[in-house]
Structures are given as C-alpha cells and as structure tokens.
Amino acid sequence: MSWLRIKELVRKEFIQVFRDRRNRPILVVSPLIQLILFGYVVTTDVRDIRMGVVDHSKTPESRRLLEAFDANPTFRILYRLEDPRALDRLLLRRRVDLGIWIPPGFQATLRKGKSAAVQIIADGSMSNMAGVRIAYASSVVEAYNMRVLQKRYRRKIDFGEIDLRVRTWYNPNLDSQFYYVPGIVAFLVMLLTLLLTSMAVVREKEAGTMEQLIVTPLKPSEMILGKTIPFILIAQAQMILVILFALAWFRIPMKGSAVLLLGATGLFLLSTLGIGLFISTVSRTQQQAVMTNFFFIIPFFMLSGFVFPIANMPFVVRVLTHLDPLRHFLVIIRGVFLKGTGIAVLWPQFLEMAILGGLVFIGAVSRFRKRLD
C-alpha cells in the first residue's frame, strides 16, 4: 500500500469537493440552518394552550377557577361561550386546544361540601400533546382545590404523611431542546456523510474520470481510503462546527469529554461511510444514489429512539434496533452532553458501533471493484 498515492487521491478529492460551488453551502451553511430549524421545531414542550370556556355557573367560584387558568402563562382563554356545541365546533376547526365546561350547579355543590364536576375537553387528534395539556389543566384544578379546602377549614391541609421532594437531574427545567438538539447533531452528521459518500464513486462514473482511475496503479484498498479519508475529515470538522453552534445558540450544556465524543464520531462514521460506499458501488447515477439513501435514512431515524422510545417497540423491532448505528451514537452523544458520562458507562455502545462499523466497512470494501461494471 502506497501512502503517497493515497495522499494524492485525497488531495484530488478535496479539490473536487470544494471546487464545486454547490457543495460549499451544503458543507457549511446547510448543517447550521438545519440545526436551527430542527432545534426549534422538534420539541415536546407545551407553552401555549388555547382555551375556550363555557361557564354556566357565572358565580365567584367559577370565575376564580377561570382566573386561575388565565393567570397561568401557559393558558390563553380565547373564547367565552354560552353553547357547549360552539366549543365542539372550535375544537373541530382547531381554533382551541382545550375546552372547559362549568355546569350551573357548580357553586351550590361546592358550598355543600361536595365535589363539583367540571368537564375538560381536549383535542385528542395528537394524543401525546393532549395528554400533556390535560395534565397541565389538572394541576391548575388541583391547586384551586387546595385553596378552596384551606379557605373552608381555615387550616393547612396535608394529604398523607409522605412529603415528596422531586429533583430532576441533568435537565432541571425539563427543556426538550436539551434532549433533541444533541440528537439532531448526530442525525445531521449521518445525513451529510451518507449523501456525500454515496456519490463519491458514482460521480467519477458520470464525469467519465473513472476510466482514468482504473488505469492508475491505485489498488482498490488505496482507492477506498483515498475516497473516504476526505469525508472523515469533513465530517469531523462539521461535527465540531455544529457542536460549537449548538453550545452557543441553544445553550446546551456540554458536561462530558469532547475527545470522547470525537472518538465516538469516528466509530459512527465507519458505519455511515461504509453504507455510503456500498450505495455508491451499486448505483449507476447520482440520482439513483440519492434515492437509495432514503432506504437507509428513514429506518435509521425511526429505529434510533430519536423520537419514539425503543422500550415501547415490539420485541422483534427492539432487537433490530441494535443494527442501527444511530441508536448507539444517540446514547453516547446525549450521555456526553447532558450527563458527562464516560467510557466506563458507554463502552457497550462503543463496542456495538465498532462491530457494526467494522462489518459494514469491510463489506463495502469487498464489494468495491476497480472496474466500470
């Protein structure tokens, strides 16, 4: 193996990549724009709940309950209605997210010392969001209940003898951006390396320069190294750039080792570059290579645990997720970012990524042939 020939091929790849003006925004601007876009869009935080209310009681008690919602910055009472059917129509048209109906006997029931019924109607078309909204509304009603009981009995009301003190580690404010942004960083690295590598060999075929490479003394292994080393360096540079931008823009904490994270990125790139090379060898055109990428990108995304918890998947699917390198990289990058986790805890993920990456890369290299067909 001649490192001189590899060095010259690497130099040629860098010149070819950066000479094309269309590649420059893809390599630098595109990851930052996507990070900003996904960082704000991909979130499960509920910060604005639009409400419609039907108050048939019209008493001080019902007004205080509605004032409790109105005083909470999460809720906005947009409509005060007289007909419950109008509330149904607003929910149907997605004008409101939550509806409250207070019956006529609300005050009388409370003053008798009994439990008064209040109906909360939620838009369940998005079940996860509906569950969060109902939980928030229930907490407001619970706080109102405590105030009513304290006013009635003129003393502190304690339920039970257990004083629960909740402390949230690693993400005290439960900010979903802290969870999703590191995952977006991993997804962007996978997306860009797959797209760039999958077109490495196909581009030579379409440009008519593959014949020139075939007649050179380059061995297949040297050609593979010359094709992949530039993208490894580019991907690591993109990783550093995107991480620095995430730290500065989203204020994501970085509690672990940056060196460990870059090492994990190198193992992750073995899999993505190997898959990209495999796609490049089986594709005849760049368009075909781009379309084949989606055959890998979508399953990797769905099985990674990025959005959908792996624990909720069927057993067979959970087994298949171990073949997804993005799953292991997400555990590492989130652990390094939020928990400061080290190799002593993350070694199973490193081991599985190393095995996956080695097998995929060796398979891609063995599939590569120094010929046109």
Second form
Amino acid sequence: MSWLRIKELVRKEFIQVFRDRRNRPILVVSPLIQLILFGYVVTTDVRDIRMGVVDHSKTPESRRLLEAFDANPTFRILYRLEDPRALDRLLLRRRVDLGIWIPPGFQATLRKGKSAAVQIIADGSMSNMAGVRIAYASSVVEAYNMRVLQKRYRRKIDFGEIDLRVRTWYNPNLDSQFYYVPGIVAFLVMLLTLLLTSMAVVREKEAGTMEQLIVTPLKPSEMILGKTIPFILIAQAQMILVILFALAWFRIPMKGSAVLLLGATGLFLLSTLGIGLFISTVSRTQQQAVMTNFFFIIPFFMLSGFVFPIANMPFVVRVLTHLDPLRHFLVIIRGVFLKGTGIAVLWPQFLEMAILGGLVFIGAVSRFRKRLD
Amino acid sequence: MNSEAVAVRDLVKRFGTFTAVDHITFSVRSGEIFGFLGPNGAGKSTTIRMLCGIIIPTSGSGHVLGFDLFTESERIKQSIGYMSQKFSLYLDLTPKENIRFYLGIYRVPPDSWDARMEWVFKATRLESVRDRPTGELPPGWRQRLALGCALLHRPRLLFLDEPTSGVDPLTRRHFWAFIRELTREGVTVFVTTHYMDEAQHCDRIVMINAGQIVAMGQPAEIVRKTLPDRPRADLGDAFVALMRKGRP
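Now that we've seen the form predicted alone, could you pull up the form predicted together with the partner chain?
Okay, now the whole complex, with that chain kicking things off.
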C-alpha cells in the first residue's frame, strides 16, 4: 500500500468533484434546500382544519357548539350552509376538511335531557389526517358536553374521575419537525455518498480512464481508498454543515454529543460507501448507476422507520429492517439529537451498524477487486 | 540482460466460445520497433492487453521484460508504458494535473517531479497549454500528452495501441520521429496499427488475422515472400493478399 498513490488519487478526486460546475450546488446548496423543503413538507401535524357547517337548529345551543369550534385556533369555519348536500361538493373539491351538520331537533332533544345527534363528515381519502381531525373535533364536542353537564347540575363534576396529566418528554410540543429533520439529515448523507461513490468509479469506466489505471501498478486496495476517502471527508463536512443549519433554522435541540454523531456517521458510511462500490461493479454507465442507486435508496427509505413506523410492520418485514443501515442510523441520530442519549443506550445500534457496514464493505471490496483483476 | 523484450509461446485467449487469440508465438527484440498488424477484430488489442497485464491469457506462456505473464503482472506494469487507442486521461484535469497524477501513481520520487514534468512538456511541446483543461486541446495534442504520461516512469517497453488513429499526417510524422528517438535511448516499442505506410517505420512486423499469425519478419521481406512475382508491390498489397488467403 502506497500513501503517495492514495494521496494523489484523493487529490485528483477532489479536483474533479469541485471542478465540475454541476457538482457545486449538489454539494452545498441542494442539501440545504432539501432540508428546508423536507423540513416543511414532511410533517404530519394537523394545524389548520377548514370547516363547512350546516346549522338547521339555529338556537343558542347550536350556536354555542359552533362558537366552541370557532374559538379553537385549529379550526376555521369557512362556509355556513343551508343544504347538507353542499358539504359534499365542498369536500369533493377539497375546499373544506371537515363538515358538521346540526339537525333541527338539536335544542329540543338536549332540553329533554337526552343525547342529541350531531353529524361530522370527514374527508377519509387521507386516512391519517382524517383520524386526527375527527379526534380533534371530538375533543371540542367533549368539552362542550362537559359544560352542558356542569350547567345542568350547577356544580363541578369531580366524583371519582381519572384525571390524566399528560407530559411528552423530548419533544414537549409534539412538533413533527423535531422528529423528521434529524431523519432528513441522515437520509441526505446516504443519498449523497451512494451517488458520489458509485459515480466516481463508473465515470472512469465510461470515460476509459479506468483502462489506463489498470495498466499501472496501482493496487485495488489503493484504488478503493482513493475513491472512498474523499467522500468520507465530504460526507462528514456535509453532516456538520447540515446539523448546524438544522440547529439554527429549525431550532432543533441538540442534546447529545456531536462527536458521537460523527462517529455514528463514520460507521454508517461504511455501508453506504460499500453499496456505492458494489453499484459501480454492476453498472457500466452513469445512467445505470443512478437507476441501481434507486433500487437501494427506496427500500432503505421505506424500511428505515423514517416515515412509516417499524412497529406497525409485519414480523418478517420488521426483521428485514435490521438490514437497513438507515434504520440504525435514524435511531442514533434521533436519540442523540432529541434525547441526548449516549453510547450506553445506543450501543446495539452502533454494533448492528458496524457489523452490517463491515460485511457490506468487505463484500463490495472483494467484488471490486475481482473486477479490476 | 535478456535480449528479448517480449517472448510468448502458444498464447491463447478465449472469451466464452470465441477464440480471440489462437496459439500465437513470437518475440520482440530489445530496442526495436515492433509492429503488430491486422484488420479490425483480428486480436491485436487482445494481445496487447494480455502483454500489459490487463487481461489474463487462457493458456500458453510468456515473458515481458523477463517477468512472467501469469505471475508477475505487477512487476510488468511498473516497467511498461501503455497508450490506448482511445484517449484515456482525464479531460477535466489540466495536462499538468494529469502528469502529476501519473507521477504519483507510478511512485516516481517526488523530488524528481519537477524535472520529469519539464522533460515531458519539452518532449511533447505542451508547455503553453499546461494549465488549460485537457478537454479543450485538439486530438493531436491530447495524444502527445497521453504519450508523455506513458513515459513518465521511464519504461523500458512502450505499448502503443493504434497511436495515430485520427491524427493528421504532420503530427504523425513528428510522432514517428519521436518514437525513433526513444529507441535510440534503448526503449523497445510495440505498436499496433492498420496504416500500412506506418508499418514501414517498424523494424519487424507480425501480421495476424482471426487470431492467428499469418506473416512475420521485416516489412520488405514479407512483401517479397508473399508476392514474389510482383517486384513493385508494397506492404499494403501484401497485407491484402495475406488477409484474402485466410478465407475460403
């Protein structure tokens, strides 16, 4: 192994990466733009619920119920309608998210001391969102019921009830950005290193420069180090840049150790660089390399628990997720960011990632050597 | 010191069921310009690639600069220079950066880099464009750079795979003058070509067709032997006659 050769390979790779004008935005601007975009787009928070209401009761009771919705910052009553069928049209055109219909006998039924029916119609085409909206609407109705009961009995009802005192730790406001932004950081690092590594090798094959390298005494191990060291450095620099940006822009708390995070990134890169090298051995052109990259990126994304909770997956798929380096890295990055957890808790993830990365890298390297020989 | 720079015996290369090179035996003397001629697909490039250690022969035996083809390809690679028919340096680097890269890859001692670089720029007449992107240079200039890079580590044997394809006549003449000069310094040159007029520059040539050797010797000798009844025939005529003979 010759350090002179590796040094010159790394130097050459850096010149090429930064000389290519198309690369400059990919390296700095695009991760930040993606972080901002993802940070705002990938959110499951339900903040603004647009309502259409049909009040056929038109009584102080029905008005109080609607006022309860109006007073809540999450709900906005946009349409007051006479015909319940008009609600259907509004839901279809996605002008409203939720419809509420108060039937004519509302006041009379309540005054008789019976339960009065009120209909809530939700757009179920987005099932998750609909569920959250219905739950919010129910809690508004619940609070209204409480007041009706209190008024009726003219005292506070406090007999033997369970009083829940809920506290969410690590993310007190249940802000979904807190959850997603660290994940995006991990995803971006994966995307970049996979693409850059596979491209750096395939580009040499495509341009014919590989042939010239093969007639030199350059060893495959030197070639591999020369092709991976630049991307380890670039990925770590990018990690620091993106984290600083996430802290400053999204005000995500960074509770844990940054050094631990960079260490975890190192282990994570073992897998992504290994896969990048593997892709370069099965692709002849840069186009093929890009397509093959997606073959890996999409399953890694789906199985990582980034958006879809692993706990909800079938058993077999749950076992498969352990082969996804992004899954382990996400646990670490979220733990370090939000909870400030250390190696004492995260060691299983570190271990799995190290084993996975080690195997992938060794496999890719041996395949790479065979191809060069 | 071995007086044969290359010596191969019954060399065979098969790709699947296709035999690209079929039991060829020849040798190259130290310090000569050795031409390897044949039509496209005859096995020229496959042979040169076996001799350079890029691909491993299927069977046979051979030595390059005294090193075994099968077991000492690393040592062969350190002592040879190779220029492929397709330009294979980095178009996005400057000539200077390309040269520096290959100085490093061949582990030329860094304290002699400046001297080597000056020598290459002088020999290839590329001093004026040393910091321009290589991609902006005309083909003939790139070819000179490729030749320069192949000589950085002072190889004793230089392989040239169709070095002058796509190069204008004047540049070709310069090129051959330069090659002649190299042999005076003791470098052996192994060149493939299908320009018959260029084959005249070679001390000895081998003609191959469909993976087999059909003629070997000095150019004039080959013409005489192939077409004894046509005293005014040239190497081109001999080539055509030989290639026809191979076919039913």
